[in-house]
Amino acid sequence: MSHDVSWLEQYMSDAKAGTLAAPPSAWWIVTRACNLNCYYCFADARKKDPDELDTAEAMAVLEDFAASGLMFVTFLGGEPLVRKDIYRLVDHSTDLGLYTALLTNGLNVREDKIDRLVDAGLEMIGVSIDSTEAATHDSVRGVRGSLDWTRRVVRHAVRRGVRTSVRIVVSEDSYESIPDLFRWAVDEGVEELILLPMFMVGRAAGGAEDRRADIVGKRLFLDSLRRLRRLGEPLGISVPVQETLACPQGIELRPPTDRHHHAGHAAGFELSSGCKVGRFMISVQPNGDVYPCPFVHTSIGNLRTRSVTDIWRSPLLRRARGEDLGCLARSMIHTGRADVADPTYRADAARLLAELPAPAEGGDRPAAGDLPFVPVDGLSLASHRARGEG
């Protein structure tokens, strides 16, 4: 890929200004079927939805995206490789000129599957990891051996020269392993690490302490970024540090001069820092419903009946373009509404926690390991098992 990204810089500048006719990026849950059972799954992926878009409908959506000027498409799930037509979708997407990525959990993904995706034009493959320790990762995922499969996918993708991304959801389970995962990704030649806060949506939601868990989880995420910055500095790796928003953060692990560095993808995501609602992305559900982002679970239209440019003009997205509302996922978690400002945005975490009702009996536990807070219900596999959900 060319390292001349001046055109992309202008495109993303227009996106930030809110002047594009369509979103730059779509994160598309192509199926909710999944072969794992992660307790924090934002998509609550279990089985295939009965009204999932079929191949012809999915192809039509891709054609609508290309005609609108949308540039990036990421297929995810559930597990997107469960769809038998995923290779056709990747091939069609890249033929239309869309920059196409895919996120997989890695389980049972043989090298030939990765080769088929790359041969179809896939530009980026991402996997998520919870720990360097198989016992922890496999417990969170609910399948023994899942960490070994994930590592194989990463290593083969790096060998194939496709942009490779490792994603870490910050939880009580992953927190202590994050520095080791960072070093492992660098040593493996991974190009990008993405750190994500744990949002109390999807399967993670429904506990009595969701609001408390969200505030504490946000603190844990921001602290993790600061720890990675200290680790990255001696290696020449720049780790952006957030102060107020706590939005998923990409970290480039290779210098832009590296011959394998996918400069276009990197520039696109670096320039879309901050909340992406209304400016940089939409999230597509298996049935074509469109959410403002993967963590804001409210429909603003359906691609079976409306074009992406029409949906992009929805009142909620217009408001998000015109105002700095913070994180609308947190608006939903704390108020039940996506059309109001995030009450945690630029707010003191200690004050927010003090204003919440006292934790339920037995809800507080002694701090464990290096956790910089008293753990709360909702941020660990153990707490979900205590609810009878794990």
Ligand SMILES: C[S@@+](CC[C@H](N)C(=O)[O-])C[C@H]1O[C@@H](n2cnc3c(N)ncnc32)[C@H](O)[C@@H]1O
The other form holds:
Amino acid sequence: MSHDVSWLEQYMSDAKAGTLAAPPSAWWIVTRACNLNCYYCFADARKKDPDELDTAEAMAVLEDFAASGLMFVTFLGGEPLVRKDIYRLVDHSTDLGLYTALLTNGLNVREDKIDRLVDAGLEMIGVSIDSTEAATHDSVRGVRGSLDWTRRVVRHAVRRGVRTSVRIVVSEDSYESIPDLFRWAVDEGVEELILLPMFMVGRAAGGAEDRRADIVGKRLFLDSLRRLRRLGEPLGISVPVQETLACPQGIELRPPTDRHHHAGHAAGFELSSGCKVGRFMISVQPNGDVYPCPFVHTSIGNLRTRSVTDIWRSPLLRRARGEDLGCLARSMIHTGRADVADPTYRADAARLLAELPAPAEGGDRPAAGDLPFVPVDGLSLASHRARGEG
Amino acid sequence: MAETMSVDEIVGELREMIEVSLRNPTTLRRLLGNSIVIQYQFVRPGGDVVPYVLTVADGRGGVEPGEVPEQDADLVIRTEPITQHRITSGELGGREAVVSGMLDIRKAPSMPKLVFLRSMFNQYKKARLRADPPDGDGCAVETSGRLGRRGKGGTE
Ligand SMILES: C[S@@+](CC[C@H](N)C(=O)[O-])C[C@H]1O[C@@H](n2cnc3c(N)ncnc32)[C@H](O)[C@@H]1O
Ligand code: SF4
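Can you switch from the form predicted alone and show the form predicted in complex with this ligand instead?
Following is the full complex, with the preceding chain placed first.
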């Protein structure tokens, strides 16, 4: 039988060229309510926004997505499972034919909740983890016992056969654990690992050294990918590395020799490399505002009043399609604007750091310990606590 | 897990899928402004190709032997019946089937049509899951009572 993937490649290359009529995927913060309190939360999740889309409005948005040809929807938050109607939304989304995923912190997510999501057609569940050590994970996330819940959710989801992904934000807290988390995820039979640089937005932002933290965080992220690549090689797992961008990276954890290896996803990670803004995604806020990416906090329209295909034609997205600007989240972090080039893109990190004002001396800066880098305000729980925000 | 399937069996399954999905109000509502025509080219073990056309329009659907001109088909698929069965039952993802070479897309659909097609597959998958949960221990949603899991190579 012929092996013709030209259709998929064509779709991905159209997406990359920015010629699709609608975004392939939407990352939807369905609620800002959350039962945890991670110090770095980009969504600054705490409690429900007063203008959150209700069930009927959310369903109408899903219908607009399906009619546009948007293919993938990921429900996140906040904690999406705090929304009582989340099962209905998942059910409606899959009824419409959308590939539907959900990200959870796992807290209080008993097995029957996962079963209900799978029965509603959920195709992927993502679970966040910060360390193999409960002391670290629980304090980063602000609630004792949360690591146990995370592990339990991962185990049951894998057993239920729903595609399971583990998500790790690279911080000074998680950095050391990342190789162990990688091995743990492989041993648990997790199919996908998503490594994220910490973006200094939402609750992560606001320190005196956000720009420094971003540059150092970007370096930690790129370095972590290289470490994982070395770990993955003997296992036959191919870890894509990045050199200049530092955009969240998906890694297919099952080697091609595994009968459950998902070549489709592996190809997807490869073919969607680069900044996804204006090409592969949009991000939706609880009130229907659309952001270009979950980490680029600027509104380009609202789904209460406009269709997704209309918003997809916004001037900012057109600008991003026209030029390789780097990471627009970093454009915002470093310049306060999303329509200019990312100053860290292809730039030498040491030179950028040297150009920044010297960091404040002493104070409550966390100790370097054995870490292979000098701690920076913003990239750890300790520095957030020192700021009085922990 | 079924390992082989005849053309007749997969055609029966596709008909059942259409029937199940048209019972869903969400699909029916979307069908009002929509239609889909799929030209199937089922490959038999010996290599000969058997053409069938799946049509859904005006709230009705069917799968019949034969061919339509390429411009009238939204999607042209060449595959073995067992691959289509594994997709229909949710064992194999469509993208996976394409990348692994098991599903040969000879004419690609528009994205809205593809999403619509997935909606029919999803409903069938969910209905089967409800009728026959993996652990056999019941599940949160009411069962339709009609659908069951197939044994090796068989139909219900
Ligand atoms: C905001 S959470 C919402 C879903 C769910 N409550 C959870 O914890 O997974 C979505 C994902 O974003 C990650 N995340 C949160 N803040 C981030 C930041 N500042 N930079 C990068 N990723 C971040 C989380 O770790 C999680 O994997
Ligand atoms: S702005 Fe672009 S590069 Fe940066 S995180 Fe978002 S998609 Fe990735």
